[in-house]
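One chain follows as structure tokens, the form predicted on its own.
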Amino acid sequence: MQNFSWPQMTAGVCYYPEHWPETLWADDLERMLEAGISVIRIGEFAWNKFEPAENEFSFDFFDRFLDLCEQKGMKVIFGTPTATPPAWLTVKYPEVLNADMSGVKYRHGGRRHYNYNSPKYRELCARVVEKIAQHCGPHPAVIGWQIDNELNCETDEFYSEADSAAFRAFLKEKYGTLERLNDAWGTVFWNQTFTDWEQPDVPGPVLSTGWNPHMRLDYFRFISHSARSFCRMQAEILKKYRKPGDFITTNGLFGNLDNHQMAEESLDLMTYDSYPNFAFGLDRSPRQSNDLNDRKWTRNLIETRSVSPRFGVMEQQSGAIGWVTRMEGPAPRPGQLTLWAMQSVAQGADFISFFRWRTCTFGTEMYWHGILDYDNRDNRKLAEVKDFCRKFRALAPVCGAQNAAAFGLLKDYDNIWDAQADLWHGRLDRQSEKEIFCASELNHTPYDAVYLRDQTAPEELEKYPVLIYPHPMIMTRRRAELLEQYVKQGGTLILGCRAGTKDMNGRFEMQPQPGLLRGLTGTDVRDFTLASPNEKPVTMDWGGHAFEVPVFHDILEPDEGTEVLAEYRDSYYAGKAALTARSCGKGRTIHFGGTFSREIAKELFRLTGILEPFADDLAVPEDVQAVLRRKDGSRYYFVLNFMEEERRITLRRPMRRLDTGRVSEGSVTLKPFETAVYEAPEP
């Protein structure tokens, strides 16, 4: 999905005219433009400004502001205000409110306290969005629309009466009969069988034994369906009134939501909200070098790029973060504001919008700092934004460039949601995804997140020489055939433990593991176990070297023609296969019986020939990030020093630094938190 791309590198900021005296507006816009900011986002929490009483609409306030933006030359992204319904609405129509799992309704005063499935809320949202789009859409200052704000943020679970009714309708549409529903959910277990369509409900309080996992899996699918439907409702309205060239987006990537399908149905591109300083919050663990800290926000940016190859960042951190109720974080150190913005650009963002222009002097987010502080004076953050905008403009040749990836990390929403419903599955996924990411970062072996979907074409996979699918417990015949075709065409597929064990309902298959993937792996899993805390760590012997295998162990029995690459050295399965390889057509499948560590992932990179794919161009230490974007026969290397100390890199051929125009080769020193972007022709 990519129906819109930024024509040039564009800097923006989030602004709330309703928070400030009108006498500040012109000065604020002039200072933004002077800093290099040309786009602002407004409106996403301002419902009452448009509709102060039910069905009484007023546009004078935002008309004055939009006219001023046009006069000053500022462009506007307009947010639909449906994330915070007004008090008159929630008091008169309490059925629009979400509830906790016990059914207790949330009260007015926060945000995102509504539910997607209230017919009354959808009616009122549709009305206000239509009125705003009809009135403001033609304004020349408006260039795009943001739907709501951070769908499924704050909560991604819904327990209102309207949700229960909608869940039943969702299940009836999906299964048709109670017999099929009961079979899919295995309700014969613990006497959960349903005999009437009024009996299924959204999850509620249960004893510590927990919920039916198959019901939970469908519940997560239902939440995604509800959020997408709410987004699509607004998008269809906006499309009627937007001007040619204006885009529709929404911001953030949150749980229990198929962002790929939502984007395909409703959006022109995805935007993300990036706050790497969460890594240093007082509610987080002490800084750990093996956790990558703020650098690990790259994972979220890679995920965003999987939805929109050239995405935007609607909220880029500019100051300290915190609410009066939770989240306490330090101010970005000099250089970190630019570092984090360049982190987004390196991963494919051609639009960077800082949050926010000025820190609010009241309300819950008084400690969620913006570029300017309460006193409204110029400060070091504004100076750094100006410098970033200068550097950003110098990256004009990079706009639209594609990110290079050495491999694809395969994912799918069914397994993501199953890992939430199944503690065992979740433990495997968390371990492996974190460690594969760390191995990728520390060894400068970039990847794309690649989502397997019903419409995935073989060509989408074949551009990657290596695909890693860590723990696809849920497997379908369609996906298995797609993977087989990929391997036969010359690809290398790497699978981890527990692959191919479940059906689409999250039920274990009564067949030898790895189920539908057995023909590819050439292995039989007759025994398996969690790593025992009562034993010493289990290792495997791989080429004479010992590698610890964490968390879980499938004990592999190789078929004839399957090569054993490594054997377990410990526990009752010492000497049994832990890692195998089997050829199929022009490619091969590597089956690993454990969860991944960064050391094992690095060796797999080495084995498959993808380790450090641009090592011939530059040498970079582990704690410096290196990212490659490519366009029109040129390579653009982003190097980012995430450390508080200097780091040295080596350019192995002449390269031009874009922000200075200087050509360098050999050893280069990066200051603390410094970033640089180098241009070199394709070899």
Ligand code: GAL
Second form
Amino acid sequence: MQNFSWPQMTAGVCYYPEHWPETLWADDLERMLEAGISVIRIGEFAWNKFEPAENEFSFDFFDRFLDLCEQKGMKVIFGTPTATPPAWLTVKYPEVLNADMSGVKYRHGGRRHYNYNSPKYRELCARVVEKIAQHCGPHPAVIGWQIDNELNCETDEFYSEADSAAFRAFLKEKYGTLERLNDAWGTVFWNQTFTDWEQPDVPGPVLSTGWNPHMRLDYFRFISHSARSFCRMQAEILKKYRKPGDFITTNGLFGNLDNHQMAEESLDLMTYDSYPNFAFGLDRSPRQSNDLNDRKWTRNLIETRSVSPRFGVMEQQSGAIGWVTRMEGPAPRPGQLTLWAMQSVAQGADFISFFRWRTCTFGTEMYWHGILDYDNRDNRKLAEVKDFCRKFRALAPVCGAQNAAAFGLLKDYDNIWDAQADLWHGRLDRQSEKEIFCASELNHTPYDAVYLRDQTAPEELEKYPVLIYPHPMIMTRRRAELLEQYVKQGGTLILGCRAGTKDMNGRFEMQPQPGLLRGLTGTDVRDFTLASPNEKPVTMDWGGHAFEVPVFHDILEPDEGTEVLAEYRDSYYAGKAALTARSCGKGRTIHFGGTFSREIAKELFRLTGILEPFADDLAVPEDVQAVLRRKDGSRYYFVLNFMEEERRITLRRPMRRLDTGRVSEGSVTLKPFETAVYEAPEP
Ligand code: GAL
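Coords for the form predicted together with ligand GAL, given the form predicted on its own:
Following is the full complex, with the preceding chain placed first.
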């Protein structure tokens, strides 16, 4: 991975020259530039324009367009067109198609209906990417490349024959012998034992019995492996032909994909596609939602920052969302377009590219609105984009600034995928991650997502005074040692229920829980239960206050030297420990027997001294997001009003608002959806 850096705050837009008469191109580019947009992303669904018939290549169309861009001073990110194979290809080579779980092939006409493992598809993709890269790579307008479009979007499951064959090869490589595979997957259960390498297969239709969980865990790893190698195949071609300094990226964060590994192997940076209006476009009432609606898109942006500290947003929502086949959404209210773009910038994006310049007048996405509407006239969205671009330019000093984080939320792909294969695990993870996120937002206690990987160095963890690893059911010796080192060096590690119970195959360990973490927690879990739906909610007594403990309860027995911080008050385990702390070296481990609620997460922030790290500088109500980026001795506070009403904030020292240059102190009113960025020197 190159350490790509945006030289300045950069505004872009997604454009599809193939959707419009050529006579519109020049006017479109001029109006974009006039609005402050200096980069466009093109090409990602236009395979036919390059290769209208098998092995017949033509570049006239994009040559004309790129030359015009150069002439106008517009820069271009070129998308490789592999997300939508041409009809001539899928009809002639149906083996390139993905299939549903019953093996029924998807047809031409949507997108991402191909599979990663078909040798034919790889060959044809490699050829078209090579031709495009060779031809367009040297063009002075091009500044970067996007591989495919949203790898693993639309579906992250693959069931074609090519996938079956590749899955077997993956398993052979991983296990070597059938004995090892049988053992890892526990195939003795329900007589699933394999006696020939032709027998293991991708998951297929099953009765209510579901699938072997250990097989599914490996299947998710396999999909990730397939997507990564498809991406790497393209990246290696692009690297041969790109100009020095031109970057390689892909867009979006999707399931069954180790984005960290993919970025490390193949990309210079990750870009994200941010559509916060999904929160309103589905069947829900924003007023009733307790998961922060559009504000919760911040979670995905935090995840993107974890993959790529200097990320960009390739598609930033600029209009109402909607397809003709699914999803209906309202237009962004005046101010919301800027709010959502600033939400991305606050989390570290220094490149914001809106989706899309003009709403398409035909096709599935006729309701996925862009900046301009069908009539092509100037409108309020364009005016707002212009205003955003002006404010974005005023953030010049923030470019490259680091996000401040009070704690790290530890995660790893093995546990993420195990939580998909195991309902019980999934329930814990979903509850705790959502609640920790909400607590972080509402209390203005920011965090980084930190992925534990084989190559994670202790220093990467030691930056954080507190790490929360909610439910690492899967634990390895190496990870346990890393955590121990972190704690010994002075860190505070917080673990939730069921930690340390499984091995890398997702099988339970036959040992006292929390297994490999026992030395750190100083607790023994001899009994545990899902919260019973037949009992009143179970609470714990923590310093004289009652806290409801949701979902699941590990009943903790403290070893000598382990401090009990809270006890269950209800059910048959009333009086037993629910929350403990144990010192080790300079740090300590806090073991919580339940899943997290936002109230409990907040108390843990308070206990560990990380609650409201901005309190000396700002006072902001819960509804206002506050985010800090820091650079060169300056603090940049983003304050974003997500509400449709005014909100008051207090600046506790003089700060300069970057877009107006005005210095303020004391009480300030934010208008509905207003965003502001304040600069203050580090104290
Ligand atoms: C994104 C995708 C775009 C467009 C947009 C609206 O996921 O990358 O190509 O489809 O959604 O649906």
